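Below, in structure tokens: the form predicted alone, a single chain.
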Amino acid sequence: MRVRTLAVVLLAGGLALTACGKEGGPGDSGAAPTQQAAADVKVDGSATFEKMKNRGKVVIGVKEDQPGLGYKDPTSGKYTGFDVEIAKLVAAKLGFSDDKIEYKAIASAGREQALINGDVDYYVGTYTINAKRKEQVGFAGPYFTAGQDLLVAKDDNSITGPETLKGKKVCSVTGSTPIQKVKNEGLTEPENIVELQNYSQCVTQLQQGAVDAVTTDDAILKGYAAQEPDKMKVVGKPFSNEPYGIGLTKDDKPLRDKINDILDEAIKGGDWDKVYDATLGKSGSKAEKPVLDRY
């Protein structure tokens, strides 16, 4: 099933599950929270935040093609998915409304460069936060913290993590790092390791019985079991760690701990878990609460 389909499924399925209204875990509890605008929001020392004031509005890059996370309805135009709500939660802090944000989609090889130029005031889109990256950018969080995990047919009970990989069929994105983990490790065996372009036609094979499992970051699958969760699970196991940051310009320190304290209340009043639960949590599966990394 391809993104656009697999998008329509997802608003009936939504519609269709019922609230568990339980905290950071599964549940569907309707539409994400509406954000109000902060008023009078003051950064002193930010040069990106002194530019999104003179413009009017806030300029923030995304993911346009990962369901649940930061996904572009290719009809309405609309971005939903966790990435684009923590993005919105964030800008309503900084005192932009939804309709003064605009949305810039960035493939994940130009998002450096992106802020390097200065073409986005911050990036919110499965941006996994490590040392090499740092020495090009900054960043605030971590808003999510996933990790390497499998999705498999709902009713498939024999797949409970990695160790229990040898004999499945396993597929992953081609020279993905998810796939060279498998391989490295030998999960399962080199005739079982199946590569293909896109996430996507991996969950076409799961769903067609040619692969037994889908391997790549949890969230990434969660948006996928969200789209149809009688048909899919996430096995819940995650097997690396991948925390997910805001991009910010490297040497902006003041805007980089104002988002930090944005994301520190959110996590901390509740707001975090209703982002949670009205996108990544329709899939059935928990997830732990990002631990802040102020640095």
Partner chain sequence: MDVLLDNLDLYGPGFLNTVELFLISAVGSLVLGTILAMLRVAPVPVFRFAGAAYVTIVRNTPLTLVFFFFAFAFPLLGIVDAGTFGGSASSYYWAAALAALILYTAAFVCEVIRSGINTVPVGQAEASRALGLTFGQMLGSIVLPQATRAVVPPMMSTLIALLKNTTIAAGFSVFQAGSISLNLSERGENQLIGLLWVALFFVVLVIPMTLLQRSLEKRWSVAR
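Having seen the form predicted alone, the form predicted together with its partner chain:
Chain alone follows, minus partners and molecules.
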């Protein structure tokens, strides 16, 4: 008797699950251009490239919780977003087709170590290029230029820019660059700063009214605003300059040059526009093309 009940429950559960499983996620519409994998790619003197080739696939570090940039669809397990498409484009030009890519979701705090340890071949995930980081890792790019901005409730007209934050509760990720900027420049009182584990939690708190604004790069915020445009808006006055680069191991200059060539070609040849239009461009805002910083 008990066995039969169990079987019925399992069967019903299974049916319910398959019925609920949506076909395709939000990232499937208006698909980004598929890249043809280049053949016979050579990157002389690059240890990382040698490793990729011997392995037969490329391991790319990405974010999984940033809609529009690097996002993992929990139902299909597919990665979508601008960063992911750039990562794919680079992989294709290095000779690795989509099925030869392995994504690894790595949070901000673990990026340097993942690159130093060789856990990933390269990292594409809202990784701001700065001098201090260049001491530990290498950067190709920038492939995108973002700026720090604010996400507020749709009906909140009291926050119009960084100078209006005094007395408001501001949320960002623990220890992240944007919240350190808020602290260093005293944009709001220290006791009004809320630091949580990820931006989604901040957005939840914003919707519940526990905080007044979420701050980070506009690219990330646009992704959230695009999900619920009737509830939240991006203030639209960026107050910093965040050039996103592709993280590499520090000393691999040949691979860095190669990826810079690939990005240069994509920016000039129109592939970059196609990728942008299919991802972040959906939020309706235009973006300026980045200028490569070769070193």
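Predicted model, so just to flag it, every value in this text is computed and none were measured. Numbering follows the first chain given and starts at 1.
Identified hinge, A114, V59, S240, T204, relative rotation of rigid parts between the two forms: Looking at A114, V59, S240, T204, only one falls at a hinge: S240.
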